[in-house]
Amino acid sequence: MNKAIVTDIQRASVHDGPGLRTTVFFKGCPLNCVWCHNPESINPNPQIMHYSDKCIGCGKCEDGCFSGAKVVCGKEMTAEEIFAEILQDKPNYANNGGATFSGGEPLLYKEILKELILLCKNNGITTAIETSLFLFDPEILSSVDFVMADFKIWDGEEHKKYTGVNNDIIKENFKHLDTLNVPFVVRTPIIPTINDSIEEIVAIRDFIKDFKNILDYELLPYHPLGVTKQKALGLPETRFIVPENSKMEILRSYANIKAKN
């Protein structure tokens, strides 16, 4: 029986696609972005997270943590178990909500995804996927109703420096994605000192602007949510400055693909 490692299933999400959604976060990612706000989803294996500020010093760690200071991150689940949780939220989806598969990188779990997409379709639930597009599966990507794909940094060497992988294959996969006739949104997390220049955004915009199935180009401001999780995982803490709203407005004016002509 196929199983996936899941870090969380978040309900009533409004940031992971159209409408109200149930977001399934899969564990494991081929990228290792230094700013990742879900660093617990990079390693594909279950991990222990220690939140020292919650520890009450009871000395009963082996019996289970009662204060929430010690958390096991990553649970093995079958497609049926995951879908059972998605199905509970079906009354809340209205006309445009549904299930979103995120991570980490959900395309690491191709067989599970195929099962989940089929279960959702058979029960009238729309599906979306959030992906780095470092991996590509035309069967899965053409089966979902909506795709959200990250384009993090334009230059390949800079991309490798900050994410661990070159982006040549990602650029090619964007071209392939546009042939599948599935609506998609491109997203760039704005990280000050790394990719927050007008030149950077224009380079990405000019690459994606003529895709026929693209709906929008979204710029997402860096959020330091991942720093606390890095500490809990025993990883080096990497913090950036949150970009100012005025800077985001300027960059978004250059990211406007709807006004490209």
Second form
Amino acid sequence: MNKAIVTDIQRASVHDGPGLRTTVFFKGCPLNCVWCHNPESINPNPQIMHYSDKCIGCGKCEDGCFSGAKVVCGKEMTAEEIFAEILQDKPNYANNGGATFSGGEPLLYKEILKELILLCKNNGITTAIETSLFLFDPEILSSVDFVMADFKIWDGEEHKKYTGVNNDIIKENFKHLDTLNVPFVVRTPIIPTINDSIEEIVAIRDFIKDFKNILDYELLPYHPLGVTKQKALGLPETRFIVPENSKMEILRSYANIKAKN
Amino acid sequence: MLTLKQRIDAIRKTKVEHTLKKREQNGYTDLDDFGTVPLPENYIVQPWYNSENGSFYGLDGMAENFCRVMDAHAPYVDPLEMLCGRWRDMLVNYRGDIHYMPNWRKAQVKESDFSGVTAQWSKRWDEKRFPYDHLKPLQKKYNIQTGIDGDAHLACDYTIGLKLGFGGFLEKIEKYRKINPDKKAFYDAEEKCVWAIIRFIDRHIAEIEKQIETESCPEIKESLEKMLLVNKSIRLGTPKTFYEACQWVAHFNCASRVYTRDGAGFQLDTVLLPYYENDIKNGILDDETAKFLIANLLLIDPHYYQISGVDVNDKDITNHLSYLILEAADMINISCNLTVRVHENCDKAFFNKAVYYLLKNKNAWPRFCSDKNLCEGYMKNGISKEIARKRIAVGCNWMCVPGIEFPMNDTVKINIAKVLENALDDMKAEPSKSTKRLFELFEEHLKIATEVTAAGVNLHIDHQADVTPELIMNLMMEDTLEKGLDISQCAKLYTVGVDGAGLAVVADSFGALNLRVETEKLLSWEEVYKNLQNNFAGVQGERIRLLLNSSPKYCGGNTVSDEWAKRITNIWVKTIKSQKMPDGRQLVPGWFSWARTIEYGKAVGATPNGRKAGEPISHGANPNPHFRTDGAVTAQSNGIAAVQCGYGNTAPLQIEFDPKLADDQKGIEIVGGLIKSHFEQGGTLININVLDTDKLMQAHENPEMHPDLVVRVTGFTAYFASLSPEFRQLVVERFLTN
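Okay, that one was the form predicted on its own. Can I see the form predicted in complex with the partner chain too?
And the full complex, kicking off with our chain again.
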């Protein structure tokens, strides 16, 4: 039976697509963005996270930790098990809510995703996916109701420097995505000193603006949620400055693809 | 030219000043704002005690002291308002009730006046004449809020009063006095109370006249002159216009509050509709003035009013006035207890607008109740649909049929965490321990607790008329003046609400024992008992506490504790409903703690869900804090919908959250969807605090920064700045959980 490693399933999410959603965070990502706010979802294997401030010093770590000081991140789950969680909020999805597959990179788990999408469809639950588009699966991407795809940095070299991969394949995948007739949103996380320039946003905007299935181009401000988790994973801490609202507003004015036409 | 908007802004500013001043006079109060204004300097009431225990009872005691407190009330006329009158003090302040007693009053009483008074037992009940010492040991054993000495937890039929006016009350009293000559004391007391209200109005008339003389601003002078005419007209006469009806209600509410803090309102949008429509037809009212008047009424007192809903034929009753009421509440945007009745036939645009205001103002209003589940549930008590439909939201967690029901709702509670403690104590000595056995013992204790609760309820109903007759509410109830009887004696319906408190503590306790002791075998029963006894002392005790506390909780979503919560609900409903009651009375189950979670918690030792001794119990039907790492409101909604008691009383869903949603289409769809889906799953009442995280945290740190921040503490709203630090912490914890 196919299993996926899942870091978390978050219910009642309002920022991972339309309506109220259940977001499934898969573990494992081909990218390694220095600003990642879910660094625990990069490594595809279960990991131990240590929160020393929660330790009560009972000395019984091996018998099981219940204080939250030592947490296993990543649980093996079948599609049925994941779907059982998604199904719990069926009464709350209304017309446009549903399940969002996120990560990490959900497209690492193609077979599970196909099973999940089918289960959702058979139960009248809409689906969405959040992806870096470094991987591509036309069958999966054309079967979900909504796609949220990241375009992180325009320049290929810079992209490789900060995410670990070149973006040529991502650009090609964006073009391919637009042929699938699935509505999608493009998102760029704004990381000060890396991609917070008008030129950067304009370059991405000009690349995506003529896609026929694009709904919106969203800019998301960096937030430092990942730093604590990097520490808990024993990784070097990488912290950026949170962009000011005024800066975000300026950049957003250039990201308005509806106005460009 | 002073606009209505400018007047409202000024009135709001005064309200903030009053809130701060009241906190100075009263101390922290974990209570409804009540709409009171600060006491003037040198305010004093000399109560008349007709009982040697230092309290007053019965027709003469209540009527005389009502007159004394009412007569001590100086008029309140703010020339910027259109309505006048405010209340400041209540009779209960003179009957040894510590729970409600403000600081200014505590400073007036001697230490000796508190003899025999505890948080649970005050001098509101005449124990000399109607003792219940035989019930007290068990009441204490199960931490029962007995309802004995409760009052005002019923609802007036305002159409009776609006049809009669204060003069009409006097005429009705005279008429029936002749028919029932043996009820002279009753009619004397009623008459005396009505005259005290009329004198209250007279003082306002005099004050308005005084202000007119010195007022220099022409439009304010004109406004005061209208206020004068209205007050003169309704002094004895029947309210004829929308303005007069609002002012009449305001005065009645002040009197009813002073008497027994009665906060039950009425179906605001239909009861006032004929006055509105008539005035519009006659060209003497416009919508802006109507809104100002409603805003003024809401300012005078945050009574529980219901709006929207359907009639007996399931036809939508939402009307233009319903919209104006929402707009008026938005205009004044203060502590407010409007409840929107939701039914699938109701105007969708109105529902969306109500949700919009919840998101826009983030001031905890309105709240929402489900017509279908409340109405159909209440009918299961053998009540017709016609009557059940009239049962409206008029209290913290409760509903009532105006004019005919005596529900004692929200005054009777059993702390089921304490019931569990007793079951655990019994099982301790037994050789074989299991959750199955514990549940059997829990059921046995619950039966005893219910029997003693019922005995208390019956004692109360049998004697309330001799202790605290509802002299003010009787004026607008059916058969009271007609028969010369108190409503406690002649109600058509005695569907008495009994709420269970501490559901999540008990469900999580059973769940944790089931999982950690029986399934996973990580812990023995002996270790559990040892740690409950020593309150999880030491670092190993703390580890065991965390082991229990990290067990999947109620509202986690299909967890072991969710299953226990349903089992506990089933046994709770079965026990309450099967309790035999005399004279057509019956008990109706619900889940609610009101604002007593801290107090109830203090009575309970450590519990197997990892809760330490004395810590607060869970709130209402809500889960314990940290019930899920994501705090999903949908999981909470599903969990609470699954534990509804099903007989027309509520297990409210209380949510505090900052969904970071704008008051736009998406926000309305999401929050509106959440409300509807809770009701579709069986939910009854939703109290939502949509809060701004930054504002709440700033106010938690320094309440003075946001003296206008309103939170829905439980069924009622209050100014966050007025709450005790302990209670502010509870609200913040609930918020952080979501």
